[in-house]
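Given next, in structure tokens, is a single chain: the form predicted alone.
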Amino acid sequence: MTETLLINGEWRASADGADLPVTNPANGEEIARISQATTADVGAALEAASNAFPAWAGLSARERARIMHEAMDIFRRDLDAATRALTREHGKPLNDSIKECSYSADVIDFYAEEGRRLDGTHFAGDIGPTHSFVLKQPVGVVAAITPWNFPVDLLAWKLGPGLAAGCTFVIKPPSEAPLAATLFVKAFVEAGIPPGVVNIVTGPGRTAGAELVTNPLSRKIAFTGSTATGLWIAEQAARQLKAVTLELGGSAPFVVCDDADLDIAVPEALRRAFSHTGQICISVNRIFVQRGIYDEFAARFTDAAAHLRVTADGLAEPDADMGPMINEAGLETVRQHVADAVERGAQVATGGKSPDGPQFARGFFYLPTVLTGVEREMRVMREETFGPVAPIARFDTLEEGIAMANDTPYGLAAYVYTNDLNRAFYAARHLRAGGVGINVNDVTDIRGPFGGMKQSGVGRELGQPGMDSYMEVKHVRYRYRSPRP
């Protein structure tokens, strides 16, 4: 029997003893069977949850606290088999995995120590002798359903804030990664956990995932994932106005102004396109480069991306750049975006196949591929490729190019880059984007909110505005009188 499934505290198999493989990307190999769920797992997942509300709601910030940091003691204390698992799964450079794992960890840290500065605040009433409190309390059971590109990372982003609030969770990891996951909650359970404040279901979305979104005993969900699927999301919770926060789809652009530092500009550029595959939702999905330095940039940038390493075993290879896609479907879309770009004019600088070799015909890779001469109607610049494509486009003025990185219905990330104070907040004000990196390729830091606008999602992970997520405020009004001579 295969038993990844945790309800109150118990590792099981699902109820009718079906599996699901998950396979190694890289060559095709099966290194696992997870439980898939039945709606009756799910919904028994969602009852131990709800019991165990009122007490870990309880419990003061400092247990809370204990516990949470002590189950990342373990989970470092065992980094390796997670790392690992993760690149076995993923098919990311170990040393990616081991970032990846280290940053969860350092996640939960932070929020176990921010649930205990949590308050409230107060104020005297204006009408006569009454007070008020403002109180911040958890927010109840949460479904928190990760994607596979970040599958421990993105979980610490929902689990840090959740937990620390005094919300219990029901998890459903990513089916094509699951394994790095649940070596991260079976931290929790080894730290002593009370039985029910974390649950896992392995399996599909659409039976799993739906009955997490549908039955009532959730009442927030946490969801990192496509903007269909978010959008389905949104519309279910509405049905019965429950919180939500949704981290969906991107298509960053990346704005290289003439006066920037290429020597900056290009490998962040570089990096931000191509690690983990390009398979990052805020990941550089369109480079728009001013004409004066547009030559020079493509070609020093094309020249990088052409060295890049690409490697069909992450463990043996822990440092090189890339690995494999994660799946066929994401290969294919991939395939159609660059031969759409193609048939519409543009040019393959480098790229634009998969490599060569017996050791990549197994797996789902893809060279590293840069685009020249792109159009706004090609589907490269239009949809989210979520894969190793960086098509390269020209701007004249700074007006016109944050109208071009604007043109999308996606508003995750945004990149600029350039020396001049004036053109760097007038970037800041005017990209619609969630987060915007001047000079930076990365908009995430633990203390700082992410999220997107437009269609790329609802609410905000990270920061305080993160931990508000897992709460309801209150206000409390009283009346006193002034005790009696």
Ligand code: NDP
Contents of the next structure:
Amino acid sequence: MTETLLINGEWRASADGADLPVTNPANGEEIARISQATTADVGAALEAASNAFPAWAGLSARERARIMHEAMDIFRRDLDAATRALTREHGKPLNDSIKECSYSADVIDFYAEEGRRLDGTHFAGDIGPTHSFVLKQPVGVVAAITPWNFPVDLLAWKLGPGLAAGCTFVIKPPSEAPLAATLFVKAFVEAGIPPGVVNIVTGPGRTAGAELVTNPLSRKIAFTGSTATGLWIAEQAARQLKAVTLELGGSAPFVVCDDADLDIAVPEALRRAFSHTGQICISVNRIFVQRGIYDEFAARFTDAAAHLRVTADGLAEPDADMGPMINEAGLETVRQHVADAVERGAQVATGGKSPDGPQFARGFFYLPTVLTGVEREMRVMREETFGPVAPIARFDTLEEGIAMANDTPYGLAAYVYTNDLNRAFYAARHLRAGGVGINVNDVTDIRGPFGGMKQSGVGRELGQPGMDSYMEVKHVRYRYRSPRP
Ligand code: NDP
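Output the structure of the form predicted in complex with the ligand; the preceding block shows the form predicted alone.
Okay, now the whole complex, with that chain kicking things off.
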């Protein structure tokens, strides 16, 4: 019996006993089964979260922090089990799983303390003898829905600030990779978090996820995933005026100016284009290189991509560069995007196919692929490929490069490499993205806001905005009288 639902502190199977397999994308092996939560199961989890809310919100931030830190001590103690589960369900090399899980624990610890540092404002009233203060209070029950590419990390980004603020949760992990995230939550249970404060419902998004979104008991939807699902969630949430944080797709440009240091730009572009097999929302999707250094950049980047190590066993080769893609659909998108580019005249500089060898025969593998001679109407330049494909185009002036970079419906992350301060500032101001990296290939830092413009989302996670989004502000105003003599 699969008991992967956590409802009011108890692990249960779904009400109707239905379950789903979890498979290793590197070899198709079934590694676990998870319960498919029914609508009634989701309702029970939301009710548990709702009942637990007043007491959790009523604890002091210090007491909530104590439980959160204790949970992360337990999670770090058992890190090995979680990281191995993550590599098996997702395919990423073990070192990437270790990095993800360790960072997730840091996020929880960080927000446990941020909760204790929350303060508000107060002021003397403008009219009459009044005084005001502003209270920040938790929004209530949060439905947290996460994708398979960073199933622990992206959960931590939600649980950390939400729990610290006093919210309670029903979590729906991704069906493709629910195991490590479940171990993460288990640590909170072991640390003694009161029953109902965190609940898990496993199962398909279109049933379990949809019920979480539409049931009136959830007051905020914290979602990371595709733009298509995010748009649907936004519509549903609007009908009940629920709060939303939506972290959606991206198509990150990587702009290399002719004064850039290629010893830095080449390996940084490589890592951000191909780590996690290109399945990161801030992965480099499109590379734009200034004409004077285009040939050198393209040659060095292609050579380095051709030498990346793809592994069919991320546990045995923890330091490999890439594992498989998550599923057949993802692999098919990559194949179609490459075929479309080649049909329209692009050249495959390296890759362009699945790797050879019996160890790759049963998984969803694709070689690191570099395309040159690309044009703006090709699908690789217009859509999110979400795979290990890096098209390189050239530009003449920085203004032109920025315009090409902005020519996308997405606006999550953008990168620019230059040693010229004026160019750096120009790019930082004009790139239409929620995060801009200048000579750095990651726009993530616990202390800074993360999120998208345009079709990449609404709201911000991490940093102070990531905490504020789990709280309502309340203006309290009172009139006072001078005591009678
Ligand atoms: P999906 O939107 O398909 O799935 C994400 C999550 O939503 C999963 O848990 C899924 O459940 C659930 N879900 C699916 N349909 C619904 C629904 N109708 N109601 C509620 N929940 C639902 O995205 P992918 O799994 O394909 O993830 C990849 C996408 O996520 C990419 O486009 C990527 O850019 C984006 N992403 C964005 C990030 C960001 O921070 N902006 C970070 C990482 C990824 P299940 O899978 O179990 O059916």
